[in-house]
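Shown here is one chain on its own, the form predicted alone, set out as structure tokens.
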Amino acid sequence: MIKAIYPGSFDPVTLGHLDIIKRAAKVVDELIIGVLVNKEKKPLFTMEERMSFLKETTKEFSNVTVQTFEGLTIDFARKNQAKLIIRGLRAVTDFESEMQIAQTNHSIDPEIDTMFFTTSLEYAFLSSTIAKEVAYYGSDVSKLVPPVVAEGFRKKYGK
């Protein structure tokens, strides 16, 4: 049984995360979506809000849960007994420092490897920064994010 992890802070879920999460579920037997808690960062959307919306868009997925988690990626894996972290990649700039972080994980535990999935080239440009300001404008998000995400942003920004 393949046990994987996608770990991200997915503020907000895109439709690119998505994209590797559907494509991730076929692969693996078990996927488990980390929503990491970083105190370094402030967030737009609340943790509850950022697992009610990835609990909705993933719900269909039998073999995908969605968890919390605190401190390193490895440590997560260790902790679900997960082989495989997946990690997805826009473009060749994301490359070099998802490079590093998988090779730093690989040495800290050699039992876990990274698994990347390149984006599909219709979200090749999207990040939760993007839609994020998109959504701060007014502008219409909804080839960026699932609709319980576009609803979240009106209800922030009243728009």
Second form
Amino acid sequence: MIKAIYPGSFDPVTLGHLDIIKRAAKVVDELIIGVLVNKEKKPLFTMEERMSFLKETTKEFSNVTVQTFEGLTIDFARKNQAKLIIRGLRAVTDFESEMQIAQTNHSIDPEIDTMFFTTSLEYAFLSSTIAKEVAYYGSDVSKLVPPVVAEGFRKKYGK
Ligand code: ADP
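Switch from the form predicted alone to the form predicted together with ligand ADP and give that structure.
Zooming out: every chain and molecule, the one shown earlier first.
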């Protein structure tokens, strides 16, 4: 029984995140998406909004659940008895920091490993920040985020 967590800010969830979720859900038995409460960052969407976008867009996957967490990712993994942390890699620029985080986590708890999924090419450029920028200027986000998030942007920005 392989249980994994997929941690992130998901402010908001994009089609790039959903691609990783879909692929990870095929190789693990149980996938818990962890939405981080980050006191340093001021998110555009509230925790409730970010959670509800994720729940809505992952409801078709019976082995995927969504939770919120605060503090260290490794503690969130331990609390859920998960032995795997899933992360996505877009470009070399992600690599350095992701490797550092993965090595730190592994040194804290050698029982827990990080598994990376490389982005599908069509989402290689995509981040939540990019989606927010495109939405802010009123451009079409339908190729970047699921419909429920596009609707969320419309409410937030009124366009
Ligand atoms: P964080 O703030 O922890 O980076 P994000 O919500 O931005 O959280 O991302 C969560 C994870 O999803 C990270 O591992 C990130 O690299 C990955 N990710 C984000 N966008 C994409 C994408 N377009 N393709 C593949 N992985 C992605």
